[in-house]
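As a starting point, one isolated chain is supplied in structure tokens, in the form predicted on its own.
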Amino acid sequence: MENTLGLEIIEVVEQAAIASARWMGKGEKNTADQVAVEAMRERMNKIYMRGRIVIGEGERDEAPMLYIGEEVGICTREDAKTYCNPDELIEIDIAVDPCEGTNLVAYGQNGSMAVLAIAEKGGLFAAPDFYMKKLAAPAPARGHVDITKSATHNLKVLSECLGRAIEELVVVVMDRPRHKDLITEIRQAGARVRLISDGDVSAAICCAFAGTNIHALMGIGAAPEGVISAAAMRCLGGHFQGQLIYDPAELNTPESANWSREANIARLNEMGIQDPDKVYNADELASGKTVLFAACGITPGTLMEGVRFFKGGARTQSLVISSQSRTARFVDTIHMYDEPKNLQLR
């Protein structure tokens, strides 16, 4: 699958990032997201595959493009028999976030990117549009830290695994009212906190790379992004755990005030999730035999540069991670639209 789709999925996230980056700093997050969705969808429909969106922009009635259950790829056309040999057909599940961090793009802030994860059919957890408690950490801590334990306990374990004092650890937490007590506990334990407004996929992946000065991600974020993070962390060998949040009392948000704990449990049961309190690890959230992850920076971030436009073209930096080849490739691409007058090396 990597040999067939590796370059293709890089181009998918590149096109989404370029489209969204044109709206950077214009204060229109919905437009920045919409153009990324359209660009991603258009490029995926040129790939020789039969793909199914398992994590997308929402339900079909709410999202006209890249909705959950939508089929993409050349082999989903009505005249697919003309193009596709059933013996060669690649059927895959796809999780997408065409513009992860729409607010970051709208206000010209760092850390937004276009991301997707793919696996063979049935290889990605079809996460409901719920929240998820998350814990990400570097590979040496895999299986040692535990999302069911306190932040204080996990920081002690992480300190031992990494050979660092707790005071040297940096924990990324989403800047939300629901994390007030978590932030206080982390600080009292002696670690440092890096607050982010959006974009916890990037933060989770940073835990797997030494030199990012990010040693853990803790707190509650969106469940679909949790699956995408898990896919990357599985390929990188890092630690990732997620636990669905269905009780509105744990969220402390205006929207959750209208939710019902019982109704949320019933919805999970309808989706085949009988144990709503189950803790999932990366191998369960991204269980496919082969898992690929790709991301392209929209605005500059810790892992990747953002899209840089020049007269006649653009330059992107992407990351593609594979469980098959056990590689993490950073791809620097120059896109030439006209005949550029000047190609800058760095």
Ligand code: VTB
Contents of the next structure:
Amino acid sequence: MENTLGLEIIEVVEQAAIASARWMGKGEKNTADQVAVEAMRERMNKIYMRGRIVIGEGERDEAPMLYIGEEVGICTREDAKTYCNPDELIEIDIAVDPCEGTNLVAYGQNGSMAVLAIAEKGGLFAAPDFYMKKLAAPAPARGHVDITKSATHNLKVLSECLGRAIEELVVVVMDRPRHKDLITEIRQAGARVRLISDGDVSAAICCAFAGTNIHALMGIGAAPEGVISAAAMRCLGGHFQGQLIYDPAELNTPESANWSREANIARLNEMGIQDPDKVYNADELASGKTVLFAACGITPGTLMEGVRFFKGGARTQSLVISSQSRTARFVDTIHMYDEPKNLQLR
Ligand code: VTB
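Switch from the form predicted on its own to the form predicted in complex with the ligand and give that structure.
Once more the chain from above appears, this time first in line as the rest of the complex follows.
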């Protein structure tokens, strides 16, 4: 599945990142997202593959592009058999977030990226549009920390697994009222908290790389992005667990005040999720035999640079992770828009 796909998806995330980066700092998060969606879809549809969006911009009636169920790739066309080879006709599932951290782009802040994950059909959990409690940690803590246990307990375990004092650990938490008690607990346990306004996918993946000075991600974010984080963590051997949040009391936001716990459980049941309390680990969220992940920085981040425009071109940095070739590849690309003689390469 991955030979040429691994290369082509770099361009998919690069194009989305470049389009979105043109809207950096303009205060218009919806446009920053929309142009990323359009660019991602356009490039995806030039790939010889038979893809289906399983995590995207929303349900068909609410999202015009990259909606859940949309077919993408040249080999989804009616007469595909005449020009696609059998390998390219294998159905693959795709999870996309063309602009992860729309606010970050709109306000020119660090940590936004264009991101996607791919697996063979059925290999990615089609997460409902719910919130998800998440726990990410470095590989040595995999299977030792546990989302059902307290933050205090997990920090103790993490400190043992990593062989470092709790005081040296940094936990990323999204800065939300719902995390007030969690933040207090982490601080009381002795660890340090790095609050982020948005972008927990990047934070989760950072846990898998030593040297990022991020040792855990804790707290509640969006479920679909949890699957994308899990896909990367599955390939990198890091720890990732997610648990769907259906009780509005745990969110405590103005919107969630109108939700009902029972109605949410009923919705999950309708979607085939019988046990709403189930804890999903990375292997279950991204269960595919072959999993591919790609991300490109829009604004600068811990793992990747953001898009930098220069006279006649742009430069991007991406990360492509493959379970098959067991590689995590950082790709630095110069995009040349003008005649070479007019470029100021940088
Ligand atoms: C966002 C975003 C995250 O979750 O905050 C979102 O920044 C949901 O949380 O990266 P809020 O509704 O509280 O903003 C993510 O998209 C992904 O988990």
